[in-house]
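Just the one chain here, laid out as structure tokens, in the form predicted on its own.
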Amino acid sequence: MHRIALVRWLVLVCSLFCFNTIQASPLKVALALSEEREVYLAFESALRNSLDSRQEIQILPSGTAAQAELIVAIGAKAADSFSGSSIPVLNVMVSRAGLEKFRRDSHSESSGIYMDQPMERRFSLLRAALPQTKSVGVLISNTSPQLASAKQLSSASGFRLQIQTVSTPDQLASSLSALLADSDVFLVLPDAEIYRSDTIRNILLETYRQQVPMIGLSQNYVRAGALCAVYSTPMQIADQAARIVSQFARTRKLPDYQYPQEFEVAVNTQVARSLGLTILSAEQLRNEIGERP
């Protein structure tokens, strides 16, 4: 009987050891860029560094994503190449109508984190940076998924909301002169159909021509001409990404779709001083942002 035993203790024993060896071994995490674009190797290289450290964590080498048990897909292209997987994928540097829309055509799963901020965030830039605001003026697309959030958050906040529609590109300069005629603030939304690389400089130069201060998308906007923006750095989605992988490592199991936690403030001063406008520093605005529910 002690013999029987021993053997009994002995092989849960040996269980115990190679089950605790299995759960041991680091998640295979492949990172699949979509171009070698500035911003994504700058998001790569702030992920690669936060990961590295973790003894859970074992990136695999470029061009080995069938191999791994999680894959980091960087950008819009790797989500669509990814979008078949059977392989957990987390998405990252890809607008929210783009994982929208990576959510609908896909089957594996997938969560993922968007770049645009939540609109919320954007109403407590607005009324931080420009309290005496009134009338917020929107141009939108025939669709346009973050209006309804639009409406509401200006109605809580005691704002107008002026809404101009482009069905077609040829209303563009039309419809924005009309919009800034009637608005103290133009807010861009995120709509690929409006805001585009052969219309967005024409869009910033008519609302200075109309002074009326635009609050942006992103650091680039307000470089080139807008009054402000609410943005998050590859560095903060980075970091945020690190702390789903490593949950993902202990779990097997991915959180849901998400937006940048951490953020920063853009001003453009010039911008302001032009405009006649006073305005709180970058930092005040984020030290405010990050005060406000």
Second form
Amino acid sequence: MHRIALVRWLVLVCSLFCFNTIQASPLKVALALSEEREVYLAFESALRNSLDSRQEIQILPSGTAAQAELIVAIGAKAADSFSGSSIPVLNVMVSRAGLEKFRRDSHSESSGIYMDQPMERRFSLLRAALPQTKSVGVLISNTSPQLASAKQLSSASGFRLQIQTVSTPDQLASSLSALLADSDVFLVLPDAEIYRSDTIRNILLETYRQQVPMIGLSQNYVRAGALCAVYSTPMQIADQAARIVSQFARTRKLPDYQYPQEFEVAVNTQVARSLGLTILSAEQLRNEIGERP
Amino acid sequence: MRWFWSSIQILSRDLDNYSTIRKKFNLTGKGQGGLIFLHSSSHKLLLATLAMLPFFSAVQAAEDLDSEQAFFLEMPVVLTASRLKQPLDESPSAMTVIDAEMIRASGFRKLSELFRLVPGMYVGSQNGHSSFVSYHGTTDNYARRMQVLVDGRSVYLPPFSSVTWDNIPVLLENIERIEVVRGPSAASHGANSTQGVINIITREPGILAPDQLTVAQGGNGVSDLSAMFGLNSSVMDQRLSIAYRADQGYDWSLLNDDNRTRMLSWRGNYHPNAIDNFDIQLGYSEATRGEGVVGRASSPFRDTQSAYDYQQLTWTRSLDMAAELRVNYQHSYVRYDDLQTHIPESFRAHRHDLEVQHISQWHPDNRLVWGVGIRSEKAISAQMFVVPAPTLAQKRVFAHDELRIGDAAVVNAGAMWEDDAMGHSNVSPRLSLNYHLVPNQTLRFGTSLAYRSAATVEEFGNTGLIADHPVWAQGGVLPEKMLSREIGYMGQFPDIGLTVDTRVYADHLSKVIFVDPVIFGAVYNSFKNMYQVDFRGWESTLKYRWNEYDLLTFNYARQHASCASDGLPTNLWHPAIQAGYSELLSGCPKMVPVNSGSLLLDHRLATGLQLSAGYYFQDEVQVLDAQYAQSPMHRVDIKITRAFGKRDEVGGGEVSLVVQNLFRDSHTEYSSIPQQGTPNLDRRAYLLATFRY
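Moving from the form predicted on its own to the form predicted in complex with the partner chain:
Then the entire complex follows, led off by the chain already shown.
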């Protein structure tokens, strides 16, 4: 009895104490940007909007990250500069490939939202947009972390996955050309070695020349000439990040690294028409892939 | 010529930069590991070490830091509205596409010959170096009722409004595809697309390809050499092509038609940001061509000189995914000198053209293209224009709307207004409906009206009396008028690899301008609107790909023409003129071959061998100014290709043997040589080798 009373007392004190902490001093969160770039700024302002309404959170002015209890690192450079920090870090706007590296190196508690869409979701889009597909082509530079899941999903969907490795930049043209000759669809796997501002134009021109639709990574790809893409807006990722921050304020625990939960689909109908493809609208495809959460 | 040399200087500077850029690539760890160290033997060890390093290790950390950039990449609109082609079953007119694979399989050396692969098209050669291409009759050796565009630039030039096919600085291996619009298309391709449009699209410099060298050697003095170099960077893609082409023409016993042509062309695509694109094209060609007919004192064996150059700048700004603004300026210049004869002749012609075009998608189902253009044409020749012809400033306004009604119907409606600067303005409308019965099965109904303005020589030609055939154009000719109606069907059967494209048409060409001999003491040739023609027929293209190694393309056209008077010769009272006129009208049905077509088979073997064979046939045809009717023609060409290495990659290539007219079938050509028979294309063979590096 005595011991039980003591435990009860402790629990009561603790809960009061914890409650008081929350009430008296909200969770101090620092937002760290990789650089003053439009996408990061858009994300930052969306996150601020979401967090402002929450009493339990206080956003520290910039430059005071050392006093923070949680750092939201926006972009890979920010993730890198806080990877050694003892303060828990939530990494956002970083690719999965980038995050897995920090995850290995980092000693502190950390979590993150990948920039990438889960491969399952991208394959759902592929099946919904181009049901006739038999073979899917991918270009890789070194072993891409996404390649394994692409392989697995291809065989599950009954697709032949055509893989071409580009080990030097001057191989890009011939690898791409050979790949497209055998592919019904060209799937962009996130790879900063291959998809760069000085190559993307050449890649798109070649896919169009060979009349192979491209499934891109973002809205920008679709605008440039990819057939479609599933992507999450900075707003959607900010909402998800805000939920994680709130949860951390309550529990002081970070969840596992995760994919974006909410997403959109973009379709370039002009390109679809020109390729002679009949394709569902972006809205229909979005619904086909999964209900809105 | 100053522009030309300064462009060469820029070019050579860029070529210098080329190696620098290559080195830069290596430095950032993505090249073959340290080319820059090659000149220093003491660094051999270092080189070996570098080569053994895992490929991207040197820059791995930096790359990882930027790994999300793949998602945020600022991208230009690459597939812009004007770059996207309309699918064939939504095109407002009948269209034939000759792609790079067909060009390769055909074994043809010359651009003009490719049009044997278009149903209803006639390809003629006055001799070994002066080809002409026409569609549906009414032609002479200055075929001038089709618009010909190379990357949007018209090569249909004054003073004859004809196309000097053999002078166009385009390499066949550089052509991405040729779209041939069969039927008038003024609403979308502008003036003078009276009977059709040939739209040659070269491969964009932004399409990465290894540099390549091609050599051809063979019978009849065939000796060709061409090379292409590409240079790509993040804001600029460039391609330089150079070529030399020579052969001895047809038949030495009849004609002197040796010819040598040198060509140089450069295309640069500058894209400084995500929305602007500047396409710059410069080209030059010069040719030495033999002229002369055996036994004709007025045409001794001699060499003539001709040259052609062009400059083109196209600025495209993407306004949206489907909208763009495009400004195009082009200039072409042609020079011709035939001086080693008793009546020397030379001419110079300039064309400037400026066009502004706007494409907008103001509703998901409605796309509007409209624009304005102005063109200046100037022909100078002391022999052809004793009284100088004026510079013609022609204006045009056009609009074309594509409207979708549900999933099944596409309506194309458009019109062009033009002022030909010779006192005439015309409106050329077009209306068509493409109706998808079911997906992949489409019916097309179309009607259009188009005009052809008189060529400078037809309105202003004046040679004085010294010429062999004195010309004194009396002026006042009206534009020719074309009314076309058609019903087409396109079916795709992907399960069995079959595509069918067929149409029936009834075209009416009126006020056709023809030679009108006038008598002012002596007989001069003038030009006058004199007759009208009804063309009826059907055309089919069948493509059958029964497996991935075989492709069969079959084209067939059946044509009928009948003429009636539409104006009379000025001196009809003269018995010879009257006889000539009635012969023109009665001989009219022979100006088209009743049956003509082609069959192209392309067969690939897994071993890297490729066999292709072309069969071409054409019934008897009488070109208007030819001395004789061409007897029925059929001929077989074959090409055997052995690829080595990986064909389209660095270090790869192919060697081919081409045999034209394999079975020595009778293939007579167009001829304007009296009493001397007609040139015959005998069997000829040549070897072709391409190496990519």
